[in-house]
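Single chain ahead, written as structure tokens, the form predicted on its own.
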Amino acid sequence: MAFTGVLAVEEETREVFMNVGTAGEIIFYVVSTLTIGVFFWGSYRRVKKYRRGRAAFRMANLKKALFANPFQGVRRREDTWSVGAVAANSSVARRDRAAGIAHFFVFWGFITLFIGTVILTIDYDIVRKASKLIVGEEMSFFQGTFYIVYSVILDTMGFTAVLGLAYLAFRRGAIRPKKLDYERAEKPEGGYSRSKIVLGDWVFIGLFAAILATGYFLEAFRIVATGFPSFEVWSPVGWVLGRGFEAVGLSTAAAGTAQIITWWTHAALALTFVGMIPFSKAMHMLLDGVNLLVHDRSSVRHLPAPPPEAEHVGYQELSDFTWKELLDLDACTKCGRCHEVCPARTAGAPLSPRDLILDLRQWADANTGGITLLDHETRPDRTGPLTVDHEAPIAGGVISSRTLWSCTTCMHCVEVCPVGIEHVPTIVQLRRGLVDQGDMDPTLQTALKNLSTQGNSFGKSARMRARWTKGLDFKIKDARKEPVKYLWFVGDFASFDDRLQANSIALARILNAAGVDFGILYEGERNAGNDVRRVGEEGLFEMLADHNIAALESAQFEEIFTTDPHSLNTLRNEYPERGASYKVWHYTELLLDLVESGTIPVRSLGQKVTYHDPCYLGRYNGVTEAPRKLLKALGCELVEMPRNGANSFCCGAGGGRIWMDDSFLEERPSENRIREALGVGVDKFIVSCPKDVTMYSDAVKTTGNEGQMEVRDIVFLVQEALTNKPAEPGDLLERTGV
């Protein structure tokens, strides 16, 4: 079968429309047209919406997924995905890898066939008749080697597809994972059914599978009904079912009438289903890719402020939304990875990052008139995501206050999202709105009133800040009087809470044993902000951090260290954007490069340790393997928790929750954090964050495991490990009451 040219005339081919006819050509030509004017009504309606959106300054992310250099692999880049990221699907296999190469075969099966469409689309529209237009004779280059080519690749693509999506159809059908199960966490006092979104899913699936499945009938029966000529083994799925058709006695003459029975049904799937593409579960197919090109993790570690030209609070109405966030309620499809990882779920609060999005997708098309089949909650009354205009607010209205005050912001959500979904800037804005109606605890309301008056949440004066000091037998340096190598931002809770106060104590005296230069900012200092600007407290969290900013700017140091991950994460990614960029390290980075360069001799401890990374120092700021480097530098032996590293488990302290109550929840963040800790058969818990210190002690005393596990920070194994001990710890922790 010599290739005679592209244009040549080869028997190798197969007729498009066989036994179709021109009354049924014309007929499937205008059925078509309206196919594709509805898919384009459905998506200029979408775009449309997004239109109404804020700007989101999201080109920078595009061009750098678009551009960015190929050969940097298909893993996420720091804090957006690549064009050859997203082609491979990488977002998809993160932490669930079998669903990843099954979604990987079904999106290349379904890109390889759309893309054998329009081939065969330009050459019988196209070329055969302007050929036949030009040259009186019509030509085409669908035949010869180039049929067989395209037939061999687009049956084994079509196959691969077949196969994934039978997994993903199995997974869901018959393993059932718990993240796949639609069950809300806040449950509508007037009740509430899913059961057309379960519907939407499996006819997304349905119909996809059918219209494989009789693309590869049709296939059989046109070769049964052609004789089985050679060439035809190169299709051969068709091929394989062909002889199977035969073997059990289909004639030629039934082949011909199977076959063009199932090329209308083929047709008139395939049609249906680009059709409610716009309207269904099945625009992820189109959203999905986009909104991973312009995602941008980094808006979760530095957030978003107001818009300056907003004329109340929060977000009251749809145009308060970016049109980033608009296309992140579109983008979402289910898959429950955030709802399973989301601490606050978990715990039993009424919070699932799913369910946040799929609440504000239906009320945003409830809104704008959009048409969604299937894919949408039912409920008795007008509540929640089924709020038409102002009948509610937002924020307290189609998102309860209690589930959006129930939210750590540890970001999880953000970091297991296989689409991009940005959902804690989201949540924030909300928080504002609530915070400006005065919608929050008590408890909250107090600590915040605290922050204003005393720049901390413990309502102690300024004065009081470094009076763990005097626990001390040396004077640590004014940053402000006198210059130092390193300013120590000691935070809130490491500054006031008496039992936290014995590891800073620990921390000072190892430094200046160590002969490092640091200093405090003593009084000048005041709580970074960063959980203040969580709550939804904007106001509260420009004046904290202008006051720290000018505080900084009167000392004179050359790098920042803190205790505090939530110190560091503000100080490091939020403080630059108010004009303030300085080198910040969290404790842990600058003990590991003392120990490791010498300057604090240790010895090995031997102990076996389990260690938790705290969300804004692993997650949020990527600082995981420091502590772990620091521990083997100690000789412990680490055992990792299965949740570990950017997967880690919240302590549920974060996003201003360490001020609220917690009494409602059914389990805390940290009692089932401890409770996985006693999995791994360690009773060491290590520590980096003084929030962590307080959280999980309480944790070990409420799950009675009190003689069964410690909480430790850090800073004790280096203090231990010491060749020269500043101070014996038995009497350090004996009076600091520890």
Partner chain sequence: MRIVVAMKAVPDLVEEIELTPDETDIDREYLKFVLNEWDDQALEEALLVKDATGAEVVAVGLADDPDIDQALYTAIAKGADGAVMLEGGGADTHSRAAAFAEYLAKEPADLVITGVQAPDDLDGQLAPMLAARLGQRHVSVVVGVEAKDGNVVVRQEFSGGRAHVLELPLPAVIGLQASRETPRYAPITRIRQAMQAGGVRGESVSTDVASSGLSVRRMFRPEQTSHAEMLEGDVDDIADKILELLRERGMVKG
Contents of the next structure:
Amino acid sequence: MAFTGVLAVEEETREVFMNVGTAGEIIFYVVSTLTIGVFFWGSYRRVKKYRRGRAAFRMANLKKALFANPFQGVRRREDTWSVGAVAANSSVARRDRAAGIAHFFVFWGFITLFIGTVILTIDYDIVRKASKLIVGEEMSFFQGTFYIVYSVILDTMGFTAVLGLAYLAFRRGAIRPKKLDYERAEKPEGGYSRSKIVLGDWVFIGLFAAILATGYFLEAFRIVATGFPSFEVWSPVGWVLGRGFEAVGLSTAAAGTAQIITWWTHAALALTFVGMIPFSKAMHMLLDGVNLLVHDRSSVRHLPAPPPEAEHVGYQELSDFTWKELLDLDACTKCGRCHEVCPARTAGAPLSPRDLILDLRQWADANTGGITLLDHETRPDRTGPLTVDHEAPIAGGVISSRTLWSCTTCMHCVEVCPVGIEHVPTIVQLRRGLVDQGDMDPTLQTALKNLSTQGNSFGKSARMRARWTKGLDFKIKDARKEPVKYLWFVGDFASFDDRLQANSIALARILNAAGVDFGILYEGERNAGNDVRRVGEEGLFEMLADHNIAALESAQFEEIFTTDPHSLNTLRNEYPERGASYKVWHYTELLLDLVESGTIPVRSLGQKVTYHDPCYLGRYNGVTEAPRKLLKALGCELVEMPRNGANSFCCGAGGGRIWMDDSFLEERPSENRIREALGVGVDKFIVSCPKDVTMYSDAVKTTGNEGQMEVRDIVFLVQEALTNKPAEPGDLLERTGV
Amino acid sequence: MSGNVLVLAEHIGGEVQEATYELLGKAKELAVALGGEVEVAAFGPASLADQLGGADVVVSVDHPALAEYNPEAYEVALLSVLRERGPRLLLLSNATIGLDLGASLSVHWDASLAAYVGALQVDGDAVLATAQVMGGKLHAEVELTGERGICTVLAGAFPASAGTAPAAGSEVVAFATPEGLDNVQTKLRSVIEPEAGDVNITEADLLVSVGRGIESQENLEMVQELADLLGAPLSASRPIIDSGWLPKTRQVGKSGLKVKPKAYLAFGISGAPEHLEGMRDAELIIACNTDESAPIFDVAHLGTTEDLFELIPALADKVKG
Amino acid sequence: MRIVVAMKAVPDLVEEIELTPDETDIDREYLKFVLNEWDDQALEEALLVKDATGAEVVAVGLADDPDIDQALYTAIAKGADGAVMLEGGGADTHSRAAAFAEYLAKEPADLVITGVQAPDDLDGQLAPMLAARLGQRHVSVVVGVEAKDGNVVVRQEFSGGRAHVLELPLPAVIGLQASRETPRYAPITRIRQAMQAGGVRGESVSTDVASSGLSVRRMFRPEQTSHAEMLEGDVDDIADKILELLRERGMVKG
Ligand SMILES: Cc1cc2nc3c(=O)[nH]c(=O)nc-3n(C[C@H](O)[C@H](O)[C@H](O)COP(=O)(O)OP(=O)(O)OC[C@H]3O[C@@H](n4cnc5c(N)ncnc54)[C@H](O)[C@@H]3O)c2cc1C
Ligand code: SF4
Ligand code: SF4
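Any chance you could show the form predicted in complex with the partner chain after that form predicted on its own?
Now the complete complex, all chains and molecules, led by this one.
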């Protein structure tokens, strides 16, 4: 470091307040202090708002993200992010490389410039002043080699920020992706305008660009005014720009004048920017790193319970939200990624996860005196997020019940959100209020009633649950009466739906023939409650879960497997909190194991297929490889759809949507998906969730593609691979009778 | 003990209803077995008697309070008639009027009562009724003990034809205005005629339902014509609603409405579980589907693999007569 | 205004219903009981009247009905102001009517609303029978109840969609066919809260004071079809057959 004592004017450095004068300097300090005051005041108001929220229990996440696992999520999306992932902008680049790189440049450019400014402040306001006081002489490190290195770094990083910003502005202004037009999914009757939000974005970009530009101009004017000192070549952008000015005939004196004007402009812009941070989109620079560090995707897999001390059911006031949920609201950058992938929005339902977050944010601000300069929607009738009436309900008022009921809880929004927002738990918390008020579809009401009386949504007698096993020529063990290795949790659809019973029968036969020791709970099983919970009927979920847990406890088994990914999710992730921890597999995992180990001998099918990842299997629980390997083992050529794996597109049935009317949708998500599959040129659509068979067979019909696309459960491929095997005396086929 | 059987005539605006003839027919048979006569209580204009030639005695009560059905007025009048005439058995339709009067008269007239009756016979001295219970899942054969009995009879249980045949020497008795009829407190404010517009398919007795077998919206007209002729609303499977050919209020099934009509005619509906969920409880299901393995036939009582484009016009022609 | 909703627990029709060994009754031992669906409608209608007028709604059931407490707590969870469980009464409608009448003599109601029928009321429906015992006016097959200056305005339905709008003075008994809105859903949490609060009061009434006058000789299951009977013949024959069936049921004129 070039800490070389006495300030020598000829040294490689620059004058900090060049041409500003003492009065100017004083004015600058006064205004700066005021600005910083405004900044802290605004930030304090924000923090005060978050502190009104409930405990979120995310401190462990924060610690892990900072210390225990500082590189989590850098390369692969995991449940949590980390300081490394934030630094690498991993979450931003994940779904949009170009935007990610541009953001990375701007991000680091800004941080570098900020650090640069801090260093300068330390030198100028602390080191120099202190040394003068103590030693009697002004000392500085802002010179010599240090200055040169400093200049090079700041100049280049600033320049990359310019490039990044230019791309982002170009994208926003010229490419204009649909997701950035901020059109609402739900159009309020009285009309709305989001032009202020658009303007706010441009102000943000514009201010930032202007600060960078004036910074370089200032540098250039200074270099011209000081006659191109040779070391200033280390401020390459300013140098080149200065040479340019020189070439167009800028005199040294004029450059001096320009320099001081630009200096003030630059300072004014920078201070305006700082002052605006807590009141504008710029806030995301401070909040989103934090939000990412405390993010935990697993909150969607095991939903939080309702607020324990609340007098009412469902979120009704600000203090019902946790501080993380409140932070989520302010963290949204409106990037529209969730808006783009949301199956409800895609289908024309009045829900966009982005709108939900923005509406709640604006409502929260409107009710806590939060100040946002431009970043808000306007409505002539002051409805929705503009509601200030404290009596107006959040669920069903600020956010319409139709909006809340549109969510399939597919988790796609949470998956793609670059800033760690967890929409789904908030949606469910709000739905809990709707359920309490009875604000729901009559068909959903019927399903819930059936679930509470019979434990299944079909309204069939609980005693009929295992009737499908009558179609077998052997008896499946009753795990409540004899010990088994695997307990098969069959699920409602695979048990009660006439069409899907064939799937269950096929699976039972295959397992039986393979000598797998398995059993079921017979009429002891109830709906696992996954979707009941997501509907927001927590009491019923508890009832169902407790019933199942009692049945599971009365049974003897080692591990569980399920046919239904929804059951899998709650059994695996939510039952443990109720004291029932088991190893839970999906049947594709079990079948893969049997095929790979050779227990089930299969021949190659040589079919060309595509595979649909169920949300609750792939995105929720990361089971994407087993079905693929199984397809491969069966000799199928898998042609992936563009949206696959964790990025799979929802069928539209989750979160209780299967019990609600979907006729108002412009295009059902399942129809959208079938069209996607047709686009990749296959005629076999393989699924691994019973509901999917129903949803997609129906979609094939409703899109008029009967005969073009066959929807099959993967279990039938396994069966076919067996069946076509030349039969030998006494071999598997005879025993199974398939 | 008298062996007479009394029937309450139901009429709308002076026109005697089908259900009354069904009861009259059966009443004749029972009266013969019990050694009595058939009496019919006719409340309203004296001219009603002209339509009730099937009874041996028409007991006519003409009073302004009885011009239209009124639960209080009818109860007052019928109780007087019963006390005065003292029949062995009272037959009512198991529809609104029977549901109003049967049970209260059972108390006031101190008679045994069997509801939801689908069959009636006399066994020696005893009157035996077979009633539907548990939504038709079970039938119960019961004896109406005591000197007086009331049965409320399901529509369509007996043929109406037997009730229209005139009895020999039918007699009309003008009944003295029962006490209390002038003091009826239940007031009829208005009569609501069924609207043609937005029908409620859950309330209809008969539904004509179509599925994708109908192929196009134009073809729907043909079914609509049949439905109009039968006085039944049109309902449909979801694809028809999805296509916007019929409003959502006509959708039968899981995501539509659950219906329980007395008869459900299904044309070109395959019988997907979601559809069956909404209509499997219909009392009579008649399905028309060219595919003999269509699951609709698993719940239907009667079926045909006739082409709907042949069958529907044939039906329409026959109803037109 | 005090509205009493008389309730009954009935066998759940989705269950397989078994008969007693002598085949004169249903075997209640292993049956699952649920609230009579029409009583659920009655409760909803009463609650709608409450919403409109602030009336007091009390749900009343007989303690001997299996799981009736569940239905009563559910009623409270939905918004009823209280619930009463009567010790006494009997199984058939005649003795039930006597039991409810005895209770209502003690704690009179301005309006009683109950389901128009129940799946097992072989000896008649509760509403008119109760009204007869109380000496009150009654209307059945009602699809809408509104309170209006001491009177009640109801919509009584007839087959084919015809309806009468009737106005009658209180007190009265209404047999409800369908509520104006789908019965509301009672979240399990609310039912549990109601149970914890224990809002169901007991009252005793006399047992089996009235007789139905019916003697059941036997019960049996009607023949079940698992597959449709396929109609034979050409289009004309089939059309004839279909129309004949409809005529028999009184659904086609002529
Ligand atoms: C979540 C969900 C909810 C649903 N909810 C409902 C619901 O509420 N209601 C509902 O109905 N469906 C519902 N469905 C759709 C259901 O799965 C079926 O797709 C639908 O019921 C099929 O309608 P369909 O029988 O009219 O059509 P298809 O299944 O296509 O049947 C048409 C039938 O017409 C027959 N046919 C063709 N030509 C003729 C002819 N000339 N004469 C006679 N017969 C002919 C064919 O043999 C075929 O059986 C739902 C599906 C899902 C996934
Ligand atoms: S969970 Fe799925 S449906 Fe719900 S808001 Fe998110 S993306 Fe949309
Ligand atoms: S919620 Fe997340 S993904 Fe959606 S717009 Fe906001 S920042 Fe983007």
